[in-house]
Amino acid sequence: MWGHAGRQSEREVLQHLVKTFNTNQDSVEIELTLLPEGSYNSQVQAAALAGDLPHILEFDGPYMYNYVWQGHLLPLDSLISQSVLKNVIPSVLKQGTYREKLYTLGMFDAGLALYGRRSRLEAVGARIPHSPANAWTIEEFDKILKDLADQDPDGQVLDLKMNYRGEWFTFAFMPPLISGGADVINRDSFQSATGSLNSPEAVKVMTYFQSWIHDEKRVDMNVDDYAFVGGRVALSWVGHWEYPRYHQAWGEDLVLIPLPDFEHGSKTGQGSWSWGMTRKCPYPQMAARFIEFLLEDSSIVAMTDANGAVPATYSALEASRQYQKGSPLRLFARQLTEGYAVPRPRTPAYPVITTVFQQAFLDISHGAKIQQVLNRATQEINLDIKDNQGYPMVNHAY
């Protein structure tokens, strides 16, 4: 079994769970190999090409569809019990499903929102929304940034985690596109980005980001990753993983706020690591029992206490001190269970889509002409889909 080597506390929980599963039954013994997170996808892809994948495999969720298309994964639908599946939150099921078959299940999902300083927002008369249903409109959010900037020494009041790299840009900035009526691809057919990524709606959304980052310079580029905890900005657009650090810095002054509504409702990101099994697995029933074991409340709560992520089942959400009703991070759970989360495109073309979108966002943030950038990105995505004949499903021999 391969898993990604996350933070030390996360690794220790996974190692303990594997040991416990092996101790409690004598049919199989699972051997865990942890691979570095930074090179995980490339190592899995190399093993897939060499026909050397393990029996059980952890995936960075959105990359799963490409492995299914290549014929490496076994559907889980008939292997996992219905009682377990009914307990899994919809965002995790949605991420793990491709062409109406379930291939992966995660122990946790991700949260994305705005963290704010209550005192600084109240100083400019901003209301503080607590539900995605009454999120700030984009015009309201834009005015709040201006009002905050007017009271700030350098006018930089928003952290977009521009110091992050890679997948962050798609995870964080694809939801605003969809909130604005655009997308990175047409999700009816998954055959073209034309009219989605280069639409007037996409240009309008990206114009806001270019204004905040490049023109008005309201975004702290955050090279030291200290913009919010150091008090330089009042708002930080980031995920669940920053809560411990932010709460330690600001305590009761910290508020969690849904992302702004760009005219079609507030949307948020989702998707995280999940487990599946390869077609080489000689013991699919036992592999399924192990995945079910990972989805027990005690397993999920131990893991999410270690990594801070959002539990993947309804019962584990209510067992979690951070995410149960009335808890400080409940907004993340509501977003994932009430339909505000948008999965990244469920297509084998995703590795290309995300690479192209990341570069487009960076080009726009540096002041490039938005329509030209989005037209070029659209052409690159369309060309990849054309080169792969639309990514048709292939009946593999094994």
Contents of the next structure:
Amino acid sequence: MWGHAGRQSEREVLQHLVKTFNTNQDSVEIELTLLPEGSYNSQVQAAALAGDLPHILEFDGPYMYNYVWQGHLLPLDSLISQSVLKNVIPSVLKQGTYREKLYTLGMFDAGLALYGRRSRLEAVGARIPHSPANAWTIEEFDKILKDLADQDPDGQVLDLKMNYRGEWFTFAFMPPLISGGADVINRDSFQSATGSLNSPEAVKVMTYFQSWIHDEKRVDMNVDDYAFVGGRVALSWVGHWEYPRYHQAWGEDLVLIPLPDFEHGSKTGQGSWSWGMTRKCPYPQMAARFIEFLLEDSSIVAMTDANGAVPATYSALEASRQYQKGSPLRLFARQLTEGYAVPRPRTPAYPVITTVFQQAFLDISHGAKIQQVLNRATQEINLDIKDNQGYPMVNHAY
Amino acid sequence: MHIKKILNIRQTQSESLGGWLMSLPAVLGLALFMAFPFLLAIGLSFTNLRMGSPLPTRFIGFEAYQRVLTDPSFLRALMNNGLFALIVVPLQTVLALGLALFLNQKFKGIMFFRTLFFMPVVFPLSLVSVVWILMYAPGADGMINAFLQFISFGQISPQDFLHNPYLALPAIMLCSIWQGVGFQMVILLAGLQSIPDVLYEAAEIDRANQWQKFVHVTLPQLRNPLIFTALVTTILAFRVFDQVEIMTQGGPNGASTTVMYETVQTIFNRQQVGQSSAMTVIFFILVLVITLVQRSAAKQEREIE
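Given the form predicted alone above, produce the structure of the same protein in the form predicted in complex with its partner chain.
Next comes the full complex, and the chain you just saw is listed first.
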């Protein structure tokens, strides 16, 4: 079994869970190999090419569909018991499903929102929304940024984690696109990005980002990753993983705010690491028992206490001190369970879509002509889909 | 006489056999790690192979080449590489020569300075890039910004070097020169030290001044090391990757992308093995042509001598 080597605390929990599972039954012995996170996908991809995949495997959310397409994964639907599946929050089920079949289940999901400094927001008279249903409208958010900038020495008041790399840009900035009525691909057929990524709605959303980042310079480029903690900005657009650090820096002054509503309701990101099994697995029943074991409350709570992520089952959410009702991170749980989270496109074309979108977002943030960039990105995605004959379902000879 | 001749031939035959045997490991290594992958790349560049695709691979002729050569990002990358070589090679060579001349003198602590200027060469490029990102930090607190502001008495306003379409590539060039100049310097320094003193003494007798000694003794004697360093720097200039990947990711808007960067993007992020193979073949031909041109130019100079 392969997993990603996350933080040390996360690693230790996983190692402990495997050990517990091994001692509690004696029919199989699970052997855990941890691979470094940075190159995890390329290593799994290489192992798939070489026919060397392990029996149980962890995936970084949206890359899973490509592996299914390549015929490496076994559907979990009939293997996992209904009572366990009913407990899993919808975002995790959505993420793990491809063409009506469930392939992966995660122990946790990701949360994305704005972290704000209450004192600075109150100083400009901003309303602080607590539920995604009454999130700031985009005009309101734009105005708040302007008001904050007027009181800020360098005018940079928003942190978009421009210092992050790669997948972050799709994870963080595809939700606003959808909130604005656009998308990175047409999700009815997954055959074309025309009319989604290059639509007037997409241009409108990207115009806001370009104005904040490039024209008005309201975004801190955050080279040192210290913008919010160091007090340089009032708002930070980031995931659940920053909560411990931010909370330590600002304590009671820290507020969690849903992402702004770009007209079609506040939307947020989702999707994290999840477990699946390959067709090489000789004991699917036992592998399924292991995945069920990972989804027990005690396993999930131990893991999410270690990495701060959102527990993936309803019962674990209530058992978690940080996510149960009335707790500081409840917003993340609500976003995931109440339908505000959108999965990244469930298609084998995803690796290409995300690369193209990241490039487009960066170009736009550097001041390139938006319509032109989006047209070109759309063409690139369409060409890839055409090159792969629309990613047809291939019958694998297993 | 006749016997002697045969013996001679035998000797050379066995000598050449020994030579072949000795070079076998290296030749094998070259064949296995250079020739074979390259031939494979040529073969793959005519297919639509994609990493991990379950669809059958097809032969597509020159389509990959056609796509690469009409791709604005790739053309931009080629242009950037050309610009990089055109600016970095002469600049870095002159700077290295200056440093070598300076460090060829005898004064106290010379070893310290030699080590100091050579040190960046030893650092991994990835480390150098990360440090330079911090030096290029936008805003008045950034080291380079603060320095520019100081020497210009506040006339130069703080720049975001790595995100400015006009400054990103020069910023990478500067970092590369800083990192690479020590290597050239060491080779030129060795060249300087192998120039016999008698030449300078003779020039002195002819009442040559410092400048004349430099132009008529030092430079001609340094021709070979200079040609070598220029050649190596040119090839390195076309291989720029680490700094781009870490400092700018080819941005903003392709202002600092390079052929290597585009190739790696194509294969590892877009999984297009065929197309990236075509890119490497084009790249190889280009570097080969430049090297041949440079070599023949260098040869002509030697003939004049």
